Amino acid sequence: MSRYIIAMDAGTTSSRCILFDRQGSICSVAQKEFAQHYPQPGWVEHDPMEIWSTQMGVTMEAMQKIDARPEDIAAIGITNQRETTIVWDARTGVPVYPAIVWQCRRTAGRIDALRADGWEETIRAKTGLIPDAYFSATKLAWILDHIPDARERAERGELKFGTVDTWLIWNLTDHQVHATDYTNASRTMLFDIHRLCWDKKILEYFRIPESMLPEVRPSSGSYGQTVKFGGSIPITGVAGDQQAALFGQCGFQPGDVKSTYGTGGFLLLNTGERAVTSTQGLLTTIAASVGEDVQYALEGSVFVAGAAIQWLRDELGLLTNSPQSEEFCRQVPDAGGIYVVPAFVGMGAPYWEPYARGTIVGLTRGVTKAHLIRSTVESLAYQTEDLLRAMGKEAGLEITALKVDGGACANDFLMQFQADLSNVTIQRPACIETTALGAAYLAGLAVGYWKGIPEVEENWSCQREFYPSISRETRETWRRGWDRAVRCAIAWAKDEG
C-alpha cells in the first residue's frame, strides 16, 4: 500500500515538494529558491525552464530524503502560484518568452483601454474578477502582440499557454496533457466561472485563439500519469495555491475563512454553491472541491505581504533571514510614528489602484532600523485587517476567528498584532503548510489515500491560539494612521502630473 503523497508547490519565488502522510503530517521537505527578474520597473518575470528544473530538483531530493521509491507514492497533487502566464512551443515545449508573473504591472495601460471600450462590467459578470493587470488575460494578450510571429503561430496552433500548474503537468506528462483546473481557470479573466468554459467573447476582444488554452478539469482528478521519477505515478490533484490554502484549512463549508500570508496576502471566504457579487472590491472566484460540482468563494488580494520581508532581506540588506524581523520587532515598544505601504506592484483589494507605489510616511530623525522593520511586518497585518472589513460587510457578518497560513504567520508578533488590530482570535493550524496540504488532500481523494472528507478533517488541529489584548480606542489610532498612510501612497499615483 502507497504510503505518501506529494504535493508540488511552486510558488513565486521558490519550487518546494512535501510529501505527507496520512495524518497530514509532513514526512520530508525540500525547497529551492529560482530568481526573479525585473526588467523593468513594474515588470516582474521568471524563467520557466528554472520553475521546472528547479520542481523536479526538489521533489527528487524530497523523495530521497526518505528513501520513497515511485510505488510508495499515491497521488501527485500539484498547487502553484496563480495568474502567472507561460506560453510555449507546443512541439519543442520551449517558451516564447519568460514566465510574466501575477505581480507584474506592464499590461496596466491594456486594463485602462479596456474599462474605455467599456468592458469592464461584462468581465466582472462572467468571470467575478475585477479588470487588472493581476490577471493572465493581458499579460497573454501582451506576449502574442509583442513577440515577433507569435500571433500567428497561435492562430496556426504551433503554441499553448498555461498557468505554471499548466506548465508543470505538460512537462510531466511529456506533452501528453495540456490541461488546468477550474481554479486556475478563474484567475485568467477568460473563463466564466458560471458556465464553466473559455469565454469566446472575451477571447475574441483579446485576439487570444482558444487552441491555445488547456482543457479544464476538476481539481480532484486525473491528470494523466508521469514516469519522471523512475516509475509510474498519477497527477490527480490541481489547485491554485489560495484555493489550496483553504482546502487545506479544511474549508469546506459556506462561512469558513483563512488568511494566507505568502510573498502576497490572501483572504478566502467560502461562499458555497452561491457566486456571490462583491461591492467591497472583493473577487468572486471558484473554490477547490471535490467532485464536478462546483464551489464559489469571495477573495481579497494583496500584492505584497511577505515579499515586504524579503525586500527588507534582499535589497536593503536590513535582515539576514526573514525569521530574524521578529526579534527587530519586539526590540522597539511600537513602530515609531512611522507606517510602510508596500504598494510595490501597485495595491490589490479592495482599493484596485495599479500605480500606487510603496511609500513610507511620519518619518522623523528617531526612526531606527528596528521601527523600519517592524512597520513593515505590521503592514502585512493592516492590509490583511482592510480585507476583513471589506469581508465582513460583504458577507454580512462578523468575522470572530480566523485560520491562518503561510511562511509569515510563524511570526508569533505578526499574528498577535493581527489579533489586536483586526479583534479577532486567529487559529494557526499544527501544519502551516496548508496550501501544499490542500493540493495533497485533493490528490489523495481522488485516489481513495483519504476515503473522504470527514477523514481529511480529522487532521485538523490548532497549535496555537492569540487573543485580542488592546483597547477600542488603540486599534483605532492604528487604523485612522494606517488609512492616512494608504491616501498617501493613492495620491503619489494620482499626483503624477
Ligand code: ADP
The other form holds:
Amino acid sequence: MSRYIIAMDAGTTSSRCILFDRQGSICSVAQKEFAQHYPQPGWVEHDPMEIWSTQMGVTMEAMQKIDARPEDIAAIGITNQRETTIVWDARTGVPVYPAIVWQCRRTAGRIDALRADGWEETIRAKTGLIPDAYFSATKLAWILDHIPDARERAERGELKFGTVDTWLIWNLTDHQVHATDYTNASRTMLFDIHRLCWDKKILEYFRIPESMLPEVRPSSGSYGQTVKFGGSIPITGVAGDQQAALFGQCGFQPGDVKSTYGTGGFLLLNTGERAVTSTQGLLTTIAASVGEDVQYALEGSVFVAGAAIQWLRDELGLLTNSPQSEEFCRQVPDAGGIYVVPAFVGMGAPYWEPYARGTIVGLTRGVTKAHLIRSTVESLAYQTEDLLRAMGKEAGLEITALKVDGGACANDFLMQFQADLSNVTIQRPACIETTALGAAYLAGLAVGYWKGIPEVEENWSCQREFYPSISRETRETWRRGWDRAVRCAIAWAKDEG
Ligand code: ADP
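Coords for the form predicted together with the ligand, given the form predicted alone:
Below is the entire complex, every chain and molecule, led by the chain shown above.
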C-alpha cells in the first residue's frame, strides 16, 4: 500500500513539496525560492519555467530525503498562489510571456475602464469578485493585447492560458491535461461561480477566446497521471492556497472559519451551498470540497498583518526578530492607550479606503517601545475582528471558533488577545502547514488513501486552544477605541487637499 501523499505547494516566493502520511504528519519537506522580477514600478513577474523547474526539483528532493519511490506515493495534490497568469504555446509548451503575478498592478487602468463601461455589477454578480487587477482576467487580456500576434494565435487555438496549478498539471502530464479546479477558476474573474462555467459575456468583453481556457474540474478528482518521477503517479487534488488552507483546517461545515496570520492575513468562512453576496466588500468564492456539489466561502483579507511586525523589526529596528514581539507585549499590562492602525497600503474590507494611511493615536509622554510593539501586535487581531464581524453578519452565521495558521499564529499573546477581542475560541492545530495538508487531503480522498471526511477529521488535532477571558464591557471599550483610531486613519485620506 502506498505510504505517502505528495503536496506540491507552488507559492508566491518559493516552490515547496511536502510528503504526508496517513496521520497527516509531515514526513519530508523541500523548498526552493525563485526569482521575483519587477520590470517596472508596480509590476511583478515570475519565470514560468523556473516555477516548473523548482517544483520538480523540490519534489525529487523531498522524495529522495526519505527514499520514497513512485510506488510509495498514492497521489499528488497541488496548491498554488492564485490568480497568477501564464499563457503558452499549445504545441511547444513555451510561455509567450512571463507569469504575471497576482500582486502586479499593471492592469489597474483596465479595471477603471471596466467600471466606466458599467461592468462592475455584472462582474460582481457572476464571479463573486470586486473587479480588481489582482484577478487573472485583465492580466490575460493584457498579454493578448500587448504580445505581437498573441490574439490571432489564441483565436487559432494555438495558445493556452492557465493559473499556476494548470501550468504544473500541463507539464506534469507531458502536455496531456489542460485543466484547473473550481477554486482557481473562481479567482480568474472569468468564471460564473453560480452556473459553474466560463462566462461567455465576460470573455467577449475582454476578447478572450474560450478555446484557450482550461477545463474546470472538482478540486478532488482526476487530473491525469505524471511519469516525471520514474513511475506513474495520479494527480488528484487541486486548490488555490487559501481554499486549500480552509480544507486542511477541516473547515468543512458552514460556519467554519480559518484565519491565516502571514505577511498579510486571509479569512475564509465556509457558507456551505449558499453563495453569500457581501455588501461590505467581502468576496464570494468557491471553497474546496469533495464530490460534485460545490461549497462556497466568504473571503476577506488583511493587507498588512505580519508585515507590520516586519516593519517594527526592519524599518524601526525595535525588534531583532518577529517572535521577540511577544516578550515586549508581556512587559506591559496594556497598550498604554495607543492604537496603531497599519494602513500602509490603504484599508480593505469592510472599509475600502485605498488612500487611508498608517496612524498611531493616543500618544502620551509615558508611551514606551513595549506599548508601541504591543499595539502593533494587537492591530493584527483588530483587523481580523473587523472581517470576522462583517462575515458573520453577512452570512447570518454565528462564529464561535476560529482556526488559525500562518507564521504569526505562533504568538501566544496575539492568540489570547484575539480570543478575548472576538469572543471566540481560537484553535491552533498541531500541523500549521494547512495549505499543503489541504492539497494532500483533496488528493488522498480522491484515491481512497483516506476513506472519507470523518477519517480526515480524526487527523485534526489541536496544539492549543485559547478561550475568551474578559468582560463584555472591556471588549466593547477596546473595540470603540479601535473604531476611533480607524476613523483617524481614514480622515487622513479624506482631508487631503
Ligand atoms: P508568508 O507565508 O505570508 O510569507 P508566514 O506565514 O511565513 O508568511 O508568516 C510570516 C510573518 O509572520 C512575518 O510577517 C513575521 O513577521 C510574522 N511572524 C512570525 N512569527 C511571529 C511571532 N511570533 N509574532 C508575531 N509575528 C510573527
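Whichever C-alpha set is largest while still superposing within 1.5 Å between the two forms counts as the rigid core. Numbering follows the first chain given and starts at 1. What you see is a predicted model; the values in this text were computed from it and never measured.
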After the core is matched up, is the C-alpha of residue 314 off by 2 Å or more between these two forms? yes
Once you line up the core, how about residue 385: does its CA shift reach 2 Å between these two forms? yes
Threshold 2 Å Cα movement between these two forms at residue 465, rigid core reference: yes
